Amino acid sequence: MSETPFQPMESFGPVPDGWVWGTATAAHQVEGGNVNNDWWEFEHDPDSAALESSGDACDSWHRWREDLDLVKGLGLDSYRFSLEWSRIELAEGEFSIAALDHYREILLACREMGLKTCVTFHHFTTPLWMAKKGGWTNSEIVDLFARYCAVAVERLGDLIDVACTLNEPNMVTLVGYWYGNFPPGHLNDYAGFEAATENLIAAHRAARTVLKSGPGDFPIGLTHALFDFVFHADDQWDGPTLTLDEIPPDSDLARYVHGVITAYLDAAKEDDFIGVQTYFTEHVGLDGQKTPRPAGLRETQIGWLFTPEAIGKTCRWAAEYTGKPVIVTENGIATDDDEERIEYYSKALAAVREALDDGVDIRGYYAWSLLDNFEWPQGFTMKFGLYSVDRETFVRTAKPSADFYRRIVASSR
């Protein structure tokens, strides 16, 4: 019996008042020339996990107006992008007025174009001068990050509509100190993982206090890489699973769950919203390691399970756990097959729609990503974008998924 051909979503349906449709990028992944942070050094370390240098990336430092035109052309309400700390604070205590004015120019252009701004203050990259001092394992970073946020908000706050203090801080720690594929490249460094977790949460709270002081008046939260988790009682895919309450408190899985999931959800209870970023379902064993997968499961280009419906589950979980509104601050797929991208977005948005209809307080959705960009250790090999980018000319070219997203957004008006 042949399978029924997949039919893309034709309409999302009406959205609640205040809902925002958007798309997102991150400074290091698109700007190019970010030579003053830990990622640039990591990319150029032959012993690191990085495949290549970010180099010029998408040249968005110069071509940001083109990017805003693309966002506007999709009929979106909002653009999420990040500030690059290492451009703003060139050395400890040395701030660049020119860099701040550059970001202010982007924010002003958004305002003039009718685009709301969602600004992230830290998206994976840390200034090299801070990394040399121990990065997120050094408690000094809490006050230093808050000071950077204070300087930035003083110059930019009146033009910010939504602020995210940290992007996926749980990935900074998990992949940087447990898996070794992000800076500083430590493998199974549990002490570093726990110290960095403590400092990231403290930095988030300190930054929130600073940002609340203004100028500007905008909701503040963090974004959470909240997979649709399945916890296993052993390392067997088909074996028994555990609820959060059943996880042995002295296990590596308990350490994993606290540092990767609950510590940040608990912190978000004090925020204005929780940013949910879900791409797939993750299976984790009692040892805190990924459970080996059976052969034949559908995977995306980056090797993640093809489970677009996961976003609906995590939106429900985050809203229930924190009691806060949810914004889907990232969601998307790495694939060379744009029909597969349309399928993924169709199924993910259907799950979001179902959660909305069930009363989950979701305030918006940001597609990841506007552009094919630098995807961290995988370099430019992973294609998440609604637009492709020529690696030599930087010309942006719309994919069919861009038109699909535009039509879905229009259907909700």
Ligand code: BGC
Given for the second form:
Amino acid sequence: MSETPFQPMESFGPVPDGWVWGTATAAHQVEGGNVNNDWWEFEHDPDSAALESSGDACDSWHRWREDLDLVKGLGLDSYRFSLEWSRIELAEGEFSIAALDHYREILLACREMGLKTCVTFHHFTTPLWMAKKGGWTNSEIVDLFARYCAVAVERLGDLIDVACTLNEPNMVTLVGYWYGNFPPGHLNDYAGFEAATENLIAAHRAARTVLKSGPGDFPIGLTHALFDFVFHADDQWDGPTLTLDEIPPDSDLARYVHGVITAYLDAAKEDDFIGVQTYFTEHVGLDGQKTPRPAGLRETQIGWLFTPEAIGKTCRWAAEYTGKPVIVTENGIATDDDEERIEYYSKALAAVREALDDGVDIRGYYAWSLLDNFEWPQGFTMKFGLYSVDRETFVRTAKPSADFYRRIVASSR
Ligand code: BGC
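Requested next: the structure of the form predicted together with beta-D-glucopyranose (the form predicted alone having been shown above).
Following is the full complex, with the preceding chain placed first.
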């Protein structure tokens, strides 16, 4: 149980016209059986940071209709999910019509149920054939990613309402090439980090051009892992902090800020929206490393600071920096205590409400996540879902937070 007494939010109040309530998932985290990508290989490497295999995940490859029923049952407007590139392009240039038709069926079902679709084209996983050629550090990926997007949009574009080219490309690079906890598992590989950043941005731009030419006519953006940052002038938690402008240009922190924040937000200035995904406040020092935290601060199950209000600050900042409308494409908490999830959402949504009231152009909010799912290196140990999933039967069971979210959504109608 959480220690601080709190009152769950009762009403969100009216939302602006066009506002979208949703919930999000990602292919590799829920589908199961995604054996043809770099994550599968990483999960099966005993020396990697991955705890376990994604295996059958939530078996959403087969149970997606149940998932859509849950989304609909929550009274939401939209479902955000991702296409798995490695299922659509089995080997370089070899496309699976059956996989595309599978996603088309999902999109059609959404349309029939009155759900809008928010489709992500790359959510962390890269086909194994591409990873073997250097993945995001090989500039060939720019054209290859754009070609995959062209093939996918040709078959699916008429049913897409919002498109996210890349999910959190800054985490692909930071965690994959700097921290070593995502594939390819490199530690302090700054050259890899920078090459991948450049290629991800070029791939985003190329994909945007392809997607713009249709079929379909929908807003296009990328989703960005945006922490509420505190930059420290040294590695002291209570020491002086730096504004973005005060960061010395030749420091590791400057390299971090470029690759993790500004490179993508600058690219987003050409987009239709910026997808903001915030979970917590992050403290980073001049060396680009996390600042050692004093004991006793409240943390979530995954070890992140419990700072639900962070989302309000990042929405304000992203809107101001990019000049673009914001969609909260992910927000949520890992916890085993569902009361704590309700507390987190209550406080996070209050911060979003305040930002809206202050005139920040926010167009929607997606809770992460619909289901307890495969949480990357931490496997199935982390519980982000509004629904739990039985690991043997795949039965989905609503948590109290699902009902809470349904009430909040209803309160805004
Ligand atoms: C990612 C999700 C992930 C969530 C919680 C985001 O970084 O887009 O795939 O599960 O945050 O870690």
